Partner chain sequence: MTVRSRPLSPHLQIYRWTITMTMSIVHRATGIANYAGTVLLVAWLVAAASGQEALNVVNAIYGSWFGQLVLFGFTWSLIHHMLGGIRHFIWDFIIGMEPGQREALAWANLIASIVLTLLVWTVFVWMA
Amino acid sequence: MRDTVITRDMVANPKTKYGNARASTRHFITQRVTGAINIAFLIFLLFVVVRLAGQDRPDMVSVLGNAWIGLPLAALLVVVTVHMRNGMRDTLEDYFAGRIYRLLMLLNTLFCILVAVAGVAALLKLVFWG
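The form predicted in complex with the partner chain, please: structure of the chain above, on its own.
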């Protein structure tokens, strides 16, 4: 999670622990739970894309504008962005450290928020305003 500077003394001392036990466990469990939910998202997405690919707006509104389809899809999309941010954190932690890591994590968070907000706003618009 928040990266610690690993010194030679820390490496030499077998009693030191790296990382944050609580936050890392939470990260692990979050990734498993959101990953499992994403299986449902993919099945839902398959249905939506097969039904609507290439279709015109009235058709999109009639399917996605149905609250029973649009709202669950919006909720699942938010779960997807949580999984995305968590997964990208794993990748960034492997290759970056320090200031550059924190900058990239900030961009990561902003990108995931942007995807979630744009997707949810579009779906809410379709559900409540057509």
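What would the structure be for the form predicted on its own, rather than the form predicted in complex with the partner chain?
The text that comes after this line covers the one chain and nothing more.
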């Protein structure tokens, strides 16, 4: 797929299509929904951080091992990584194009998946196996 050079005339024409409209709308909605979920989870996250302040490891394991705390934290971690991937996508779109953009998006996606899998696995281990 060749990269199209965007000219002044293309920008001036309101009927010019720059990309996949459905993908852009999905990205927009996903970014807003994950941001709203992050705000909603903020109070819960602050509760956990304040609860764990100054605690030693066994107390931390007992708090995070509670299913009412660990499972919502795992869900929050997944939502945060989706939001992180979309935010980095916006930044990468601004500065890169073509093959380098696709490579960086692949690396961005792999990093976000790695963070989500490692974090969720650690929390699920605490919840189900202590």
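Residue numbers count along the first chain shown, from 1. Think of the rigid core as the biggest set of C-alphas that the two forms share within 1.5 Å after superposition. These numbers were taken from a predicted model, which means no experiment stands behind them.
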Is Ala12 displaced by at least 2 Å at its C-alpha between these two forms when the rigid core is overlaid? yes
